[in-house]
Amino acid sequence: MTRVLMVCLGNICRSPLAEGILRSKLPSPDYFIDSAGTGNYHVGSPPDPRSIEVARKHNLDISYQRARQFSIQDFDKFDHIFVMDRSNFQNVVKQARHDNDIAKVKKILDFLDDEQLIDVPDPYHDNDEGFEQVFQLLDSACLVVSKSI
């Protein structure tokens, strides 16, 4: 089984969307997809209502997900760790114990052929359009990821 972890800051906006999108593209029992946040601000909380709504608009249900914090044990549990931005990358890599841990961590937008796209923007302080933009970016990136893992 291939195990994939999506990581953002609070695990209520971007990574729950990425988890739901990738799960829809890899619906096989051969994959386990989860998400986490580098911070502990929202542990146990459902995704942001705006993430739930934009997912629902695209026929995905992420309302059952609950936020959790990334832990060192995630390096052992997951084959691939996709982060949403450079800050998440640094926070995850700081916890790495060795090069094998670091090798698992990639920025999700690195899978798109657009050098302008570096970070998935955090829509938390944005309006609904920001959540739609994030959905579209993640949908494109997850399509490429689903073909490469």
Contents of the next structure:
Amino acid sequence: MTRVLMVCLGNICRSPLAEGILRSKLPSPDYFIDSAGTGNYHVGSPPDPRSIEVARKHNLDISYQRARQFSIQDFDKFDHIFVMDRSNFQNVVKQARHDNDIAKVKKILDFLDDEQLIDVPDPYHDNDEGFEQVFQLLDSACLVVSKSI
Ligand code: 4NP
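Previous: the form predicted alone; requested now: the form predicted together with 4-nitrophenyl phosphate (4NP):
Whole complex next, starting from this chain.
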């Protein structure tokens, strides 16, 4: 089984979408997919209603997910750790214990062949259109990820 962790800051907007989207593209007996936030502000909360809604519009249910905080043990539990932006990257990598941990951490938009696309924008203070843009970015990136892991 291949284990994949999606990471953002709050684990209520971007990484729950990334988890739901990648899960829809990979068969569950072979892949375990989860998400976490580097922050602890929303631990135990469901995804932001705007993430639930944009997922539902694309026929995905992410409403059952609950936010949790990234922990050092996640380096042992997961084979791949995909972060949404450079800030998440720094926050995860600074907790790494050795090079093996660091090697698991990748920015998800690095899978898209577009040097302009570096960070999945944080849509928390944005409108519904921002959430749709995040969905489209993650759908494209997860398609490439699903073929390369
Ligand atoms: P996320 O978005 O990292 O995509 O879940 C955020 C959600 C909440 C906050 C920041 C980002 N916050 O500061 O509460």
